[in-house]
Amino acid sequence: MSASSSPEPVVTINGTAYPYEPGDTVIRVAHRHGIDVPHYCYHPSMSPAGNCRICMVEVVGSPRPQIACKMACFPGLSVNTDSDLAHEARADTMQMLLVNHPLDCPICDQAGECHLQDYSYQLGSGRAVTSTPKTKLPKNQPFGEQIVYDAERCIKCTLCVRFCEEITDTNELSMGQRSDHEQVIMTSAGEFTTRYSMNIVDLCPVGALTSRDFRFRSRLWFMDFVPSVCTGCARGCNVTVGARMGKVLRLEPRENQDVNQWWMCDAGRLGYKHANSATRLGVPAVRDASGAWREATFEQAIQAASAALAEHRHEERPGHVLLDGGATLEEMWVARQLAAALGGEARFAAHVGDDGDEFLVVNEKGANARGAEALGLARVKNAADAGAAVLVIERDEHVPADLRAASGAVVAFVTDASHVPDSVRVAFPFGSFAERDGWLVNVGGRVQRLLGTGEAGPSAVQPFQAVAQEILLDLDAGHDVLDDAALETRLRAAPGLADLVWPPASREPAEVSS
C-alpha cells in the first residue's frame, strides 16, 4: 500500500476515534472536538509545560493516570477524560494546588473568571487537607508600571515566563527560589521591554498577576460584555469590552488566528481612556446669538443644524465632511451622502505612526483607514486642505487642534467638548469606539464588527447615522433613509467593499470568550 493511501491516524478519547495531525496531544486533540480537560500550565501557543498535572486522564490499559498536555498521540492510543480514575487524579492535584493558596477569593480581583476557583468547586474536597499554617509569601508586588504580582495565589503554571521567552523573546520574567517559596521573579530591573506585556494578565489561570489599571475597580458579574475591536490602530485586534455605569473598564483580547491570535498591546488595552473623558459631550449644544453654549435637544439642534448647513452652502463655502478614520463604514457612508448634498465630498483624517513592529502593532492608527480609501474618501493630511462643513471626531489624534480649527466646519459631532473648534454652532455628541456599532476594514482587508455596549459612554448619545440622515432630509426631501441593516445590504456590494474578506451575513454578536 502506498504512503498516500495509508489511512489517516487516529486517537481513541472516551471511546471515539479522532484523527489527529503528528506532533498533537491529547489534549489539543480534545479541545479541537470540544472535549474538556481541565487545565493551567497549558496554552496551544507555547511548548507544554506539565507543572500544573490537572489535565489527568485515564489511559486504557495503564493503571496510572497521565497528563494529557504533554501526552503525544499515537496510532492505538485509548484516553478516558471522564473516568472515575481521571477524576481521582484530578482532585488529588487540586489538593496540592490549595495547600497553600489563600482563602481569599471574596477579595480576589480574579472571583468569577478563575479556573483554580472553577476546579476547586467541581473537583475540590470542601475540607482541609493539612493542619500546617500556609507557607507566607511577597504580595502586591509591582512587575513594571501596569502589573501587580501575588506570590502567595501563585500556582507556578509558568505561562508568563514563557509568553515572554517564547512569545515575545525578551526574557523578562523567571521562576526563583525552591520548593513552597517558588515564585515569579523580574530579571529586568523591574520593568518589561516588550509592549505585550498585559498578555500574562489575562494567561494567569488564578489572581496571582492582575492589571493595575483594572485592579479592585469592579466585580465581574457587575459589568457587560460585549465582542467588539480595538481601535487603536489599523490591527483591528479583536477584544471584549467591558463596562459598567457609564464607564469602560477594561479591554481584553478575544482569539482571532487570523488578526490578533490570542494578544494584544498594551497601548491598544489601555486605549479607552478618551471614551471616560471628563469633558465628554452628552447632550446637543447650540451656540446663541452671543456665543454662549445652551444645550438642546436632538429635535432643536438637527433643526439649527440644517439652517447652519443650509447657510454654509449658500455663502458657496467648502461644503465637504471631515472625519474621523476611525469611523465606520456605515458613518463614512452616510457622511458622503450628506457631503454631496452640500456641494462637496467626504474625506478623513488619521494619525500615522512610526512604532510598528513585525507582531500586532501597525503604523495606520486610523481604524478604518482602508475602509475609508475603499469607499473613495482622500486622506487630510494638513492645515491647507482641512476645510469642512461637517467635523466628525473621536480621538484628538486622528483630528488635532490645528485640523479642527483650519477647517471652519459650523457642524461639529464630538466624543470630547473641549475637540469642538470656535468656528462651529452645533455640537453633537459622538459615540466613542465602545458605544457605536457597524463595520471597519483592518489593514489586511477584513471586515470586522464594531460592537456597542449600552453601559458605556452617555445615555443620551445618538447614532450619527440617525441624526445625519435627519439634517439631511432637512436638506433634501427626497433622500433615501436607510436603517443600518439596508446600509450593510449597500455596504457589501459596494464597489471597492464587496472584494474585502466580510464575515457571514448575520447582525447577531459573536460569542464572548476573553
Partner chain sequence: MAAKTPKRYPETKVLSRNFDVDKAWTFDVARQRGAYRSLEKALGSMTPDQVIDEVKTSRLRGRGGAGFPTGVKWSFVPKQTDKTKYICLNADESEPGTFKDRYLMELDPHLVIEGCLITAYAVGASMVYIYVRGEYPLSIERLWGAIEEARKEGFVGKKIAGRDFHCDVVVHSGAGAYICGEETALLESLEGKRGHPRIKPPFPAVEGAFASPTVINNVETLAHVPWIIENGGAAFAKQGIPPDPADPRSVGSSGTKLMGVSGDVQKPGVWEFEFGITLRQMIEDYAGGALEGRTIKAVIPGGLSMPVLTGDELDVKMGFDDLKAAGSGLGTACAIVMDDTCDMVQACENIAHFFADESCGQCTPCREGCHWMEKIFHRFDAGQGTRSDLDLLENLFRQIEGRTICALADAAVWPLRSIVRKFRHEFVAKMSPDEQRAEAEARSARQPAGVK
The other form holds:
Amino acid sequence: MSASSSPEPVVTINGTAYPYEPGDTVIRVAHRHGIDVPHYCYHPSMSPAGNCRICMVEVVGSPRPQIACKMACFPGLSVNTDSDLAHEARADTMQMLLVNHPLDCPICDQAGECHLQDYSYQLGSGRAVTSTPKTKLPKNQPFGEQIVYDAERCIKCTLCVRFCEEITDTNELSMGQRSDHEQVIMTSAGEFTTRYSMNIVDLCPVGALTSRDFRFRSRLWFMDFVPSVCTGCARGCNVTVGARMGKVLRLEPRENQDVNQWWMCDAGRLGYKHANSATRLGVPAVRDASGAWREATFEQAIQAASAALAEHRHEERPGHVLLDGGATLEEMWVARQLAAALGGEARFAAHVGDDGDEFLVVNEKGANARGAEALGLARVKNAADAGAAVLVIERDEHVPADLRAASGAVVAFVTDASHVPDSVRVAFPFGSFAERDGWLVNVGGRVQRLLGTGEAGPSAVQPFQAVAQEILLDLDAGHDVLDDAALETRLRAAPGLADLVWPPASREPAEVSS
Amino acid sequence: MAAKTPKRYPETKVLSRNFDVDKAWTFDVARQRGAYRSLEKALGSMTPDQVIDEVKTSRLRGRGGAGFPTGVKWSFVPKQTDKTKYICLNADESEPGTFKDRYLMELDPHLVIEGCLITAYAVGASMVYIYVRGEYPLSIERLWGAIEEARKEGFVGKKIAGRDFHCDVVVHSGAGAYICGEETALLESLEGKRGHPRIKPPFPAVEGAFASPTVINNVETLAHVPWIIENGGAAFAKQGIPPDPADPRSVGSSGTKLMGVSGDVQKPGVWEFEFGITLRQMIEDYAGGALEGRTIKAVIPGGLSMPVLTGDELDVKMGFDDLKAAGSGLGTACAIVMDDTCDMVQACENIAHFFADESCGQCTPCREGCHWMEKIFHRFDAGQGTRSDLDLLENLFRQIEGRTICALADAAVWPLRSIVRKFRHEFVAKMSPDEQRAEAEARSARQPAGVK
Amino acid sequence: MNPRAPAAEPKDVAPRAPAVVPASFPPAELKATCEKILARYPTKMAALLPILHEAQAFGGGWVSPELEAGVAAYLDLSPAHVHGVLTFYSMYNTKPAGRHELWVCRTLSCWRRGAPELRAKALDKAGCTRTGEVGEDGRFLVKDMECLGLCEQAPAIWLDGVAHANVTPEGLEQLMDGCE
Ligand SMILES: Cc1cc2nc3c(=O)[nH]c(=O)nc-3n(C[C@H](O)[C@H](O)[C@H](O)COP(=O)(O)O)c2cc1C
Ligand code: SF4
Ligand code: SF4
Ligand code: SF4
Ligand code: FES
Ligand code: FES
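Rather than the form predicted alone that you just supplied, could I have the structure of the form predicted in complex with the partner chain?
Then the entire complex follows, led off by the chain already shown.
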C-alpha cells in the first residue's frame, strides 16, 4: 500500500522473514502467517496480560524463552516457535497448569474444545504430575443468571475480567484473593449489567465458565455444528449453531471483523428457544370439513393449499404473502412470485425494538428487513395492512397475533403451530433459522449466509421455496421452478441487491477470517 | 566483649548518624544536625544535571536488592515531557529478615524526605509518593509528622527553600502484600489496584505511576543522596569496595550500607558499615555470633531471596559483586542466620510457604509452582519424600526461574535450590530406609575408586 | 551501640467499637479525612487503599459489604474492583474481626526464634482451631502474617495495631489476658 522505498521491517520466525507493522507483537505476526503459537491469556482484542506463559518461544541467542504475546517485534529479532526450547517451555507451563487442575474432563462441558486438553495432547502430557493434594477452590458459583464459574478449573488468564473491562467497560468481574487462591470474583450484586456477558464463556480457554443454558446438555462430539448467522436482530452476528437430535443446543459467535468481531449478545445467543418449542409444527396439517386439523403429507397439503388459494383468488381478497422479517432472500423472491400469481404482493413484518446500542444490538429485529426493503417489499406495521392470503412466520414477535388474526390468510407456513390463525386451512411447517439455508442482508448491507442443519428441527420440514413453487405450479402451470443455485444467480443480479456486499459466489458460508 | 578477630571492622555512621540522637525525627533536632542543608545546596548551586552527575560519580547502587546504579536510572527519565513526573520511594520493606528502612523512617525521617526532594529536583518531579508498608504505622506517623513540619518550614510544597522548586510529599500506606515491594506492583498498588507486577518494558522511568515518568528507589538509596550532595560523589565512591580494575563494567560497591542480622544469633540488630566487612565479621563481632552452645549452619546474606551460604562460607565480603561471586547475593544485606538446630527441610517449607503466600497469583509457574514446592517440602518433612522428589524439585526450579513476569518466582527458587543442593543429606535423612539405601548406593557409585 | 527502634508507641489496648453501618459513605466522621486523601492523588482510584484503611477502622476492624459498596460508589469504582483489592491485601478483613486482632509472624527469623510456640499459644487462648478465624467468644481474630519487619526483635506479634517484640508465650498470655 505504501510507495515508500525503505524496505519493510521484518522479523524472522522459524527461519523465515516476515514483515511486521509498528507495534506488532510476535504472536500477531505469527498468527497472521498461519504459524501456530498456543495461547491462553492472549486475545487479539484485548491488552496482553502475559500471565499464562504458554506462548513461550525461543529467542535466538537467548537462553531464556520469552512470551510471544507481549514481545514487540524489532528489526533483527529472530524467534523459533517450534524448537526444543520452545516446546520444553510450553510443556513446563502445561505441567504447572495441570498440577492443580481437577481432571474432571469426563463431566466438563468444555471437553472437546478445551485448550488445556488440546495443548496437553499436543505437548504430550506424559510427564508425571505427582500426587500432591490439589488446592480446593469454590466450584459452581453463579455469575449472573446464565453463567456458572468453577474456580478450580480456572487458569486465571483474566480474559473474562479484561472482557468486562476493556470490551464492555462494565467491570462486573475482577480477580480476587491472591496466590493460588486467586480466582475470579463478581460484584456483590451478582448480576451483569452488560448484555454481552456470555461471551466470556466462549473466551474462557477452559471449562471454568459454563453457560447454564448449555451445561450438561450434550457432549460436543455428538453435536452437529454449522456456520451461520444470528437472526435475533439485523446485525446478523456470525455464529456457529450447535444442534443435536432435532434441537438447537447453542449458538456461539464466529469471528467476523466486519460484523461482530468475536462477539454476540446474550439475547441473540439465547434467542433460539422458539426453534425447540414444544408446539413446533413438524408436518403439514389440513383442516377437514369439520374444521378440525388433520396431519397430511406434503403432497396432500400442497394440493389442499393450491385449492384454497385458487378459491381465495377467486374471492378477490388480498392475495398478498406476508413474510416474517427473518425470511431469506430466496424465500422472499419466491413469495413475491407466489403473491403475483395471487394478484397481490409480498410484504414483510418485523419487530423494531428500542434497545439498540453502540456495540452490536440494533433496533431493527428483522434479520432480513434490509433485504426485504432492497427487494422492494412493503413493510406491514399494523393490523389494518395485514391482509394476506399466505403467512410465513418464524418468530411471534415479527408477525404477532393481531397481525395474524387480521390477515385472513388461508395458508400459513409456521414454525410454531400456535401461530396459525383461525382463518388458515392449510398449515406447513416452516423451519427455524437453524434449519433453513439462504441469504440475509444485515443492517450494514452485507449479504450473509444462513445455513441450516438437519439436526436442528423436525426432519420432515421442507423448504418454503420448494413447497411454494409446487403450489405455484398448481396455480400457474407456466411457472419456471428454480432451485437454490438458480435463485442465487437471480438474486445476485437483482436490482437493489446487486449493489450489496456479497461474499464470493459459492455454496460456502460467508468468509471466516481466522 | 572479646572480639574474635584482632581488629574489629568499624561502623561508619553516615545514614545512621542520627540514630542515637534523641528526637532526631523532629525538625528542630534534625535541622540542627544538618537536615535540608544538602537540599539547599542542590537548589542553590547545582543544576539538576549536576545532581545526577554527582550521584553517577558516587557510583551509588540501589539498596532495594537489585543494585542498579542510581544515577543511571535517573538519567532514563525523559527531560522533555508535559506529564507530571513522580518519585516513588519504595518503603515497602517486606523482604523477610529486613528492617533497615524502618530505622531510617522512624529515627531520621527528615533525611529520607530530603533525599526524595533532591531526587525530585534532579529529575524534575513535582510529587513524591512514599509507599510504606501498612505494617509500619510508626514509620507512617513519623514521616507524616516530618512532612508537615518541613512544609511549615518551607521545605515541602511550593517554593521550596525559597527557590523556584515545587514538590509535594505524600505517604501512601500499603496493606499487607510482599509483592508490592516489586516496583511495578508498587505502582499498581499506589494507583489503587491489586499488586500485580507489570510486564516491562515500558520501564517506570518512561511510564510509571499514572502512566507518567517515575523514579522508584529504595528508602536507603535516596537517604544516601544528601550526604553525596554535601560531600561530593567522589568522597562517597572512595568508601567501600572499588570497582574491579580488570572488569571495565564493574561498578564496585561504593559507600556505606545498613546491614542487619536476625535469626539464630546472640544480638540481632542493624549497623552501618562500609562495604567490605565480611559476613562472618558482622555475625560474630556485631551480632554476637551463634547462640550458646550452637554453631551456625546456614546464612542467607540479604533477606530471604538469595541463595544460602553454609557456616563455612561466611568469610565473604559484604558487597554486590563479592557475594555474587560466592554464589549468593547482597540482596538487602540483612542476613538471616540458621544454626545447627535448624531443620533445613522445615526451613524450606517455611520459605516456600512465604513465597507461595505472597505470589500475586498472575503467572502460572509462580502461582502453581511455589505451592507445589511447598507441598513437596511438606511431604519430605512427613517422611514421605523420595529421591525422585528431589529430581522433581530440581525440575521445578528450572521451570520456574526466569519464566515469570517479575522476579518473585526467581527469589523463591534461589534460596530453596541452594538449600536442597547444599543440604541434600538432610532431605535424604528424612526418606524411607529404602530410599536412603538407594541414595547411599548411588553415592558410592559416584565416588572414585578407593575413596570412602 | 545498636539502638532499638521502638516498633510503635504504646497505645491503650481497647476493644474495638462494634461495626457501624453508615447510611452512606463516607460517614460524617470520615468525610474530611476522605476528602483530604482524595486530594493527594491524580485519580480517585488511587485513594482506594488509604480509604479502605479508614473504612476498616471505622467498621470495627473489617470492611462489611455495605462499607465496601459505599467505598466503591464514593470512588466511582466497580464493586468487583474494590472487592478484588480488598481480598488481595492481607491487612484487610472482609469478615467480622473479633474485638481484638492478633497477628503472629510466621516467617523465617521469627520461626527460628519461637513463632510456632506463639502461634499455638495464641490459637489456644483465642479458642480457635485455625488462624484467620475468630474464637467462639468473639474476642480474638488470630492471623498468620508474613515478616513484619521486626526480625531483629523476633519473635514478633501485633495486637490491635501495636507491635510487640521478643514475645514469649508467657508474655503473650499476659497480653491476651489483658484484653476483654
Ligand atoms: C518480589 C520483589 C520484592 C521487592 N521488594 C522490595 C522492597 O520491599 N523494597 C525495595 O526497596 N525494593 C524491593 N524490590 C526491588 C524493587 O523492585 C526495585 O528494584 C527497587 O525498589 C529499586 O530501588 P533501588 O534501585 O533503589 O534499589 C523487590 C523486588 C521484587 C522482585
Ligand atoms: S474463568 Fe476462564 S476466562 Fe476467566 S480467568 Fe478463569 S480461565 Fe480465564
Ligand atoms: S446483536 Fe443481534 S445479531 Fe448479534 S447476537 Fe445479538 S441479536 Fe443476534
Ligand atoms: S512471578 Fe509471581 S509474584 Fe511475580 S508477577 Fe508472576 S505470579 Fe506475580
Ligand atoms: S498467551 Fe502469552 S502469556 Fe498467555
Ligand atoms: S520474620 Fe518475623 S518479623 Fe521478620
